[in-house]
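The chain below stands alone and is given in structure tokens; this is the form predicted on its own.
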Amino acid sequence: MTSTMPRQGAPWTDVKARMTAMAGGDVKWRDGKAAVYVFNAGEDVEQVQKEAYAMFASENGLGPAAFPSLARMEKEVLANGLELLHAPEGAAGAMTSGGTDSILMAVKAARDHARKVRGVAGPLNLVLPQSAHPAFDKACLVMEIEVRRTPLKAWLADPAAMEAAADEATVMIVGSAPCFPYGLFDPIEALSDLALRRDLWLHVDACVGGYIAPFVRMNGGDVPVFDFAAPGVRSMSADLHKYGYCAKGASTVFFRSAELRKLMIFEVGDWPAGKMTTPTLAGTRPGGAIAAAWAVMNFLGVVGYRAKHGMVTKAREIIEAGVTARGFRVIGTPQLGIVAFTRDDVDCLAILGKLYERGWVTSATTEPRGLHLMLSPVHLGVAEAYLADLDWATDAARGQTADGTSAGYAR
């Protein structure tokens, strides 16, 4: 087998030039052409992300005794999140590498609670609405937990359907705040009532909404109760690298009490190097991600976040009005930065493919077939350009059909 690694290294200037050339075909996200994958809060925030990450790129959050600076920064980031999400006294959490990691750790804690506290001995199951993120399926595949997805009611989780699907072996029920496909808040208060009545572990997946919804509410937005203010919520996930505008990969997972958080922790001592304790699945914990999260939060502050999120919601309002005027139907009543919309006379997935030809890398829904945008502050400046290209793409797509992977970037 021939090795592809060069025998002799090249100067950084040459390597950097090659990397820049390779990136030439990537989506122009700095120009606002991406409404998925990247959360673009502007050049100022990007600079803070990069410089803070670089300052601690070699440090390892696994060793708090060696790097007390990282331990302090993580503690302060978590305190910010707990306050924003109305956590009670004694609540606790941890930083993770992303939403999937946070969700996996919450499911692990709920599973151990079912086994160790409730004494469930047989097969376990997890109940969630059809719109909940596939990260829960991944966690259940790892832990051999049955997944029970329930039908939606008006695009939202249906508490009655979820209650019917739950039983004594249910480790967790799930609500989203908001869900990714439609950007809609599930009825968390109703799910909280169900959790309290049936003694069920309720997890709220606020990976998308956790670091935008509190500020939209501060800006006067009509945001429903979705967090620890609902007494039945036992755990939450919220991504820093989404609407927290922090560097990837950074997320948070929170628990109503430190006792519940203990169920997440790994402790291994039966090997020659002594006991090893890790708060999450990861061993090495990139110091750069922790430092960048702390830096961005301190750079923006409440006023900065309110301003950035005000731009997001304004962009969504412009696009909602624009697509409605063009004959599309917005799915539900989105309140944050996600908007999904559909129409019957033109295949929306064919429109998506045409938009890709104009450089737009966005997303789609398949139930119903629709277009999907996850907006950032940068999109306020390009909303009208998007709507103009949407006109062209809609006309170009008339009479065409596309499959569920029609967008060029998804193939």
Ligand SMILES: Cc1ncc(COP(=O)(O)O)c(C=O)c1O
The other form holds:
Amino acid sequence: MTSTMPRQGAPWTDVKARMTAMAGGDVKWRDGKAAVYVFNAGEDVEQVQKEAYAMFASENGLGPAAFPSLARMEKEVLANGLELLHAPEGAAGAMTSGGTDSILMAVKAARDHARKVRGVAGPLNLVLPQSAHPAFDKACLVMEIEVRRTPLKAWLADPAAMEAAADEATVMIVGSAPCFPYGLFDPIEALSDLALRRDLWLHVDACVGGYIAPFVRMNGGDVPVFDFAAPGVRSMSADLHKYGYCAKGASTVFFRSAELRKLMIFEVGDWPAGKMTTPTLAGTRPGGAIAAAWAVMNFLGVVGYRAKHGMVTKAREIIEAGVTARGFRVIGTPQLGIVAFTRDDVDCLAILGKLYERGWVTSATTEPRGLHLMLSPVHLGVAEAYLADLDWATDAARGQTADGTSAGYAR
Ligand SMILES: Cc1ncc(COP(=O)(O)O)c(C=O)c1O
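So the form predicted on its own is up there; where is the form predicted in complex with the ligand?
Okay, now the whole complex, with that chain kicking things off.
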């Protein structure tokens, strides 16, 4: 593509109009047409996100002494997360730019633990269930750690298979709360027992569940032990920009102790501008993402989160009942906002393509080929419309096969 930078700039009103026109082709997520990528808690939350982000869009979280406001906001957001996830006294964390970033930092800390504390010298490996997010593969690629994916048992991590795959050179074992493909909690208590028995670093990836599961439990939902309440959990990732309904670019990574957190921190002094210390991978840290997270948490509070997440639960129940009545099988027993479902007589990836023709941008699973929804509060209002279009799409897809092997849209 050739450069489109103009010689002369244009007035903001013109530039803005062009951007609005470009967005005209995007998925209509405000109407509930996206069940992936966007977590839509409604106009009220969107307004808070955007105004708070704009207030601190130029400020930089890299400089806590210059911006004690941001330092305080980050500290308070972290304290909220630590309490929600039953972290013990002395636990600590950091805000990062997203789930991949949080996972990368946890793997870095675990890698340094293996090297510096346990003294492992040779090649390292990381053991995870087949359903764990590829962010772990990315971290391992960067740090030259071997990835050992283990088979699932009834859609969940199998502690026995993971134990068999782990050895002295294992930097981390992983459980998801819940996993992205099926929205199911891995058996974290069993993994915790394994971690304690074999002295393994257990990371719980609660990128999806960290800021919804505690509230669903408060609402009376059946949520298993998945967090620091399990004594073998050493680190956790939990995304604010998913079910925390915060603006994009905000996640949290937590460690059972400040000592473990220290392993994440980067410090270098040997260059001409003094010592450089960064808690996470980023140098510059967008003040807007920190401020928006703090603002949304304070806007919603516990009562607000319970209400929004209650809408997600209701939407999921409507979808589960609706797809089951239409001959699909729900995979496992989802407890939060992700639901995946499948059928054998029509190719679900072909159905996915048909739904896209009606404006629905949703996701899919490939093992088995199924449909996948990551529901937001806004979906409560459109669940029946989705089911009606699902009827049409299922009929239209009969006899067709999609050739896609990837459930995502990003290319
Ligand atoms: C379970 C899980 N972990 C990690 C991630 C990565 O998060 P991010 O896209 O914010 O990097 C995702 C993203 O969907 C996820 O579902």
